[in-house]
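In structure tokens, the next block holds one chain alone, the form predicted alone.
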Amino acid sequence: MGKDVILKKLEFIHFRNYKKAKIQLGKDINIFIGNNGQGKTNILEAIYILAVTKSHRFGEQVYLIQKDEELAKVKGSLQKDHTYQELEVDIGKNFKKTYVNQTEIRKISDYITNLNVILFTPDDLDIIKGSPQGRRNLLNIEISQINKHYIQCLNEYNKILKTRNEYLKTMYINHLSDTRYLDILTDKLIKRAIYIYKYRIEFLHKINDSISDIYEKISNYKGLKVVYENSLDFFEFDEEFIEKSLKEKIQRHFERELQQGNTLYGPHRDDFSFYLEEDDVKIFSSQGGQRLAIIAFKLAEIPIFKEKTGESPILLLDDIFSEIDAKKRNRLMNYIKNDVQTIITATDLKNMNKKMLENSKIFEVFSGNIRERMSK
């Protein structure tokens, strides 16, 4: 049994359309209702920032701060069984600071594992429809929440990759033939790549342990799985094979890399796809089927987070019930129950299961104000 993690209090100052807001959250299901454009999604965004220090939405950091203000703050009080923890993220126009129990934490990798969240938004259809970079970003954020070593390794990999690409351009422009420095960078890159591959494969294998069962119980369709696609064509982790194959690929395509000033092989080029039996969900499934596939992926993360951290994650669901019919909604709620603290946004309560509402704390959101509804 892992620790139950409850976000008890949430506070934000000069954040998006909120001058100041304080919320006392319930330990089970919390529902925020209101018309579009009132600030419901901003609440989930604040919790997401409290967990991973950055927004899930596109746009520069400066847009998180209210106009004419210099700083936005997001604070949260966590209860982990019988212990309490205060988290804070301060967002300036050109900086960000993180705090645990009022002590500044300078390394993101030391902060990011304190609170784990799993977020679903309507924009998550881009996970299937969008670019490989979006899917890599998803993998990187989710694994980083549960594995401090992964984010450290990924940061080192990206720094070495940038240096290597710059040196390839320098070699090409200046007609340099001495590859000794490039070889050192390549060896360092491969060393980090091996760990990134290892953690990604392990994570996706664990997703596949439960995603098919979850998808079938929600949709009645069998056989959903995710397939990791990499330039080395391997499906199981084998350190020796990966090291040898990556080195060979890079050596064989040296001239191409030199001309393009780019590292063409490695985990920064990888992807993954959703398949229903043998059919690619991106091509053969409806938008509704794609949406359910992503929801199943996110729900399959819950046992992984619990296993790896010993703590339950917080589930954030942004306006997901408006797109799902009543039968699928009820099946979906069977997976949520009181298992993890869940925070839901919706325009109204019409699509909600009555049993679920009995166990929920309900808030009304209007023009940057949040009010708890006392009677349901």
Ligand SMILES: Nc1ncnc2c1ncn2[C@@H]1O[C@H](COP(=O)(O)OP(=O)(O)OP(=O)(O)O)[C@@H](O)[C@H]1O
Second form
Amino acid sequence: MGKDVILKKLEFIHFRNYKKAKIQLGKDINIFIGNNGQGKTNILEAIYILAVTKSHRFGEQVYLIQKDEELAKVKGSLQKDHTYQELEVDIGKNFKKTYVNQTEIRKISDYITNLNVILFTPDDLDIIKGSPQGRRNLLNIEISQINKHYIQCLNEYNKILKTRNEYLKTMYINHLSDTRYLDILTDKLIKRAIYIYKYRIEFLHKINDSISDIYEKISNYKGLKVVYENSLDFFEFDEEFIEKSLKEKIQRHFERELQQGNTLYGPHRDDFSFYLEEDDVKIFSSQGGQRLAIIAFKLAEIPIFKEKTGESPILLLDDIFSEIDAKKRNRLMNYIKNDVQTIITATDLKNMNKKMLENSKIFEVFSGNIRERMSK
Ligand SMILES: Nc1ncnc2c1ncn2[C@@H]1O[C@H](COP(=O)(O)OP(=O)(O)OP(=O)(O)O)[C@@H](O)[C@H]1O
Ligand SMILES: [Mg+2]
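Having seen the form predicted alone, please provide the structure of the form predicted in complex with this ligand.
Below is the entire complex, every chain and molecule, led by the chain shown above.
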């Protein structure tokens, strides 16, 4: 068992439609109810920013700041067993600052490992339906939260990739034939690629340890799994094999890379898919089935986060109960146990299971104001 982490207090200043808000969260389930457009998702977004410094939503940073203001602040007090930690993210129009216990932390990898969140939003359906980029982003964000080395390797990989692509273009335009500098970049790239593969494969294996059981509990269907798809066609991590085959692939397709000015192989091109037994969920599952598959994926992350960081993550569930039928909703609510702090948004409390409501702290959200509901 790891440390229990509880977000005790949350405060916003000039964030989205909140001028000033300060709330005390409960250690188990917290439910925010309100009509459309009142600020429910904004609350989860703020917690997400407090954890990973970026919004999960599309759009520029400046829109996080309340209209006609200059600076937004999001603050949170974390209780980790018996110690406390204060986190703060200040968002300006073109800067961002992060603080832990009032001390500025400049290195993102040092900041984002303090609070771990697992977020589910209605847009997550795009994870299954959308482009590989979205799935890679999900892997990158989740693994970065629990592994400092991963985010470092990934940042370095992306920098080298950019340089390598630029250099391929330079070689092509100037008809350069000496590949010595390119080879150095390729070797550097492969070195980082190996770690990225290693951590992604390890992560997805761990997801597979529990996703099938979770999915069966909430949907009654057996056999959900995720499969990492890569151009080298490996399933297990094997450093030597990966190093050799990536090198070979890149060498074999040198002409094509040169013409396109682009690195065509490596983890920046990979993907993963969901399968129910042998069927691709993208093709064979209903919308509701796909939604539950994503929820199962996110719930399967909880034990991984605990094991890797020794701390429990906070679960953020945006509008999770819409579009799930009553039976599955009940199964899901039974699954969301009290072992991690959970923050849920919904338009109302209709159809919510009594037992869950008894264990919940309920807040009403109205036009950028949050009020705790005293009677349930
Ligand atoms: N920078 C900003 N300044 C002021 N208000 C903003 C800003 N950005 C967003 N808003 C407002 O925030 C509100 C949207 O909040 P939010 O997305 O949290 O709603 P919600 O309660 O989740 O609604 P739904 O139930 O439809 O999902 C809108 O009214 C929008 O105008
Ligand atoms: Mg919303």
